[in-house]
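Form predicted on its own, single chain, as structure tokens, below.
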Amino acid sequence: MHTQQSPSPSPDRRLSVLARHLEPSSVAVEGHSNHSIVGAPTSGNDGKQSVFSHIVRAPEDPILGVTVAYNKDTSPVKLNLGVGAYRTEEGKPLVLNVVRQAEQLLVNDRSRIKEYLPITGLADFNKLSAKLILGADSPAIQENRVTTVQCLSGTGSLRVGGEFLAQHYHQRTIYIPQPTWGNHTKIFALAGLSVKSYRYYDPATRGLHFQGLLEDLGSAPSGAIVLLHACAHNPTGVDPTKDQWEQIRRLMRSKGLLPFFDSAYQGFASGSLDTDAQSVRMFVADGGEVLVAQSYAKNMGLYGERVGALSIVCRNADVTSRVESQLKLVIRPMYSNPPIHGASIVATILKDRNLYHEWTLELKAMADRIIRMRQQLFDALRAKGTPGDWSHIIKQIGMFTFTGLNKEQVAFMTKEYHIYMTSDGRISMAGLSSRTVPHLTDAIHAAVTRGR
């Protein structure tokens, strides 16, 4: 026998009942003193202040903020040398031809699906990424001493590595070069590490402060983590020589310092993938443990796809397996698992012999254009008789040049010549072209001769 249920109240009636409850009124509750029921501060009532009213406006990111200011400038001669993204001779963003080919193959593959990747990412991508940075014949790979997880470009790889170390490594202090990429400090501090610095750049020589580097790492506590730029140091463009790398390696291993490499420019610095991985491979060859964060933003032009990898080289296969299990526990509550498209592009290129070869040619062409821009700028400054020794422009390597210009000179160039760069005088050589070198030369000359 079924009992007849009362009809549900209409939506209008439910709303009117709810409205009466939210009105400020004195409601008698049996057994309790009267109290008022009022709307919550988040209910959006007129006259109520936002619960976020106390929040102050944050400053623009020092690097991305340059582009914001550039975009607002209406001058026809404006020049953006702040953003770290490759531009063609015409000043346009570049999508590599090999990337377009790989994407077409992926689109035409009707068997591809959009299911979640595993927590660690695309298996082929991880395997090929480790091979790219460590070398095809790496004993560490052959002995299963490497775990690689796909992450959200270089930034995400550094963050995952930082959080893993904060949770599982006995030392929670990381030493980063002075100067370094502005995001490094924030990434590691928010990951739970204590951030300190070691001397790296010498403003007097506009080169490496090698003695200061050795002294600072020599006095670091045993077991401390040390961040190293694999090549094309950002922002200075100053790299140690092979002999200097060997001295750094010996010092770090003697003190048990843990190397954490940031490899954002493999192949993009010298034009050779193997040459640019040399520093990492020296540390892996001695059998010690190493962390490496990789990014494909620059060398494949996949800036917006956020494709990266974190590899941890361990002492033996058993430790490697356990490390990977804990990396999963770092990633799962952070972003669950990485995106599939960008990693599929990279894997498609790296595993196809023809595509890989074409990529190396396109990569070398980009690196060579940047080297040409260095030479043209140096020649133009020398021809103009601009005061100072500008040889550091052709001695430095990679996307960026640390010009030695100070904040006042940078501000002058922005105001008078509409040239945008970070306030520390770092310029992106990839943002230059043969057409714009004369304009930059005039601006630099005017800035350094002001008041003379």
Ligand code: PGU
The other form holds:
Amino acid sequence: MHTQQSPSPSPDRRLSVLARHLEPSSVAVEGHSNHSIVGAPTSGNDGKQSVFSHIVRAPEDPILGVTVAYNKDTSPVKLNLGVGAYRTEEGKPLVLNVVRQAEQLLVNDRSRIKEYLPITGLADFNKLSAKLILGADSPAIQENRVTTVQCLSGTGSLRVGGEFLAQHYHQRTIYIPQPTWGNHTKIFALAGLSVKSYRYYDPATRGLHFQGLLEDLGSAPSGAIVLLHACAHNPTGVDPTKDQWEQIRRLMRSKGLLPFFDSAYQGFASGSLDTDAQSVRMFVADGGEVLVAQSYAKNMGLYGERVGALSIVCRNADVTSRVESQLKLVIRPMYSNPPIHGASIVATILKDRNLYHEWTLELKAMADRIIRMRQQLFDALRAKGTPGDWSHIIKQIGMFTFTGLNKEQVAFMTKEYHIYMTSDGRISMAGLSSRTVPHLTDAIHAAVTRGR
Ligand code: PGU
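Previous: the form predicted on its own; requested now: the form predicted together with the named molecule:
Zooming out: every chain and molecule, the one shown earlier first.
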């Protein structure tokens, strides 16, 4: 056994230990006798079957699997409209200018260290994230009624919130919209909640099924949790109007339903951070309790940095601090504490007036490019005389258009035109550019006129 005083093994000895491990005839490990390991079911050289041989191959993820298939395609005209990730007019991923600037500041700051963050994450980041979604002058923040914990992007924030509710909330049923982002069902089911759905989208009108929504939430058991997309509903691109939000709020509060907002696209729907946070702020303004999961994947382009936050707005400061103490117990055995880099980027941008302003301009530019793509695709389909009413392309908002194309039409477009999208007919408008609109138009036209 090594003690702190003992010298580390010489390079030679480490090499010979490594060589012994790699040698097929020997599986002995220092300090262990050979026969305790030879013949164990996990040994690799005894001709026995793998202990995992019963495992069946899992299907690819319905969204991320689209990129896997796209990457395998060698066609020069291939187009990935699957994953919701922003691309420039040249079809390239974008690192925001403000993010580059913030990273430079962080690198230059020699006082920065790499110690563990607290379980709840970077304190500045948490405070600024709560302000971003709830509003700088939010009374809930001033009254210390909000606890915010830094989590692994939107997904991690939803999962931590789900685990917390499954452990501590009396009503373990969550209602999610039909349809919704595919991962919601799995996140909440695995967190230990029972997942039910409420009507949201009406394929006939390609709009909100408002009546169905009110009926389904109206008959949900008192206290049930309701997952709401704060803005830019994924995959439909259909959001309630302000009036409709107000009716939803009143119904939910009258029945004691607990709102859990998923805010993955703040700033992407309208181009304004405040406008896109309106739904959340309406629910917080009435003094009631709310959960919000925030993601910086899209609006700061920090996808792979995995930066997000879970905020829980409670009735009073005392409950809030007890809730936070329990959130720490949820997080600690999952991943101990969150990573420091991405949250530092966000905090640097949010606390600097100039960087913040520049961010809002870059965000608006991304949102505007998506809106231009909507108009261009709509115009191109009209010009081509493609059968159908395509006005939903310009009416829907956010990253996606829910085209109405069916599974077979999607498969046809992938096979014949190398255009990749999720099988529900959702296309990421952020993946489109003026250059690729004609190709997509041809494909949609061919798909809908096939067999006519
Ligand atoms: N919530 C919604 C509504 C989302 O659309 C997404 C991402 C998330 C949460 C999670 O995002 P984080 O990256 O964890 O912050 N949806 C995208 C990205 C791909 C995926 O499925 O994760 C999409 O294409 O639907």
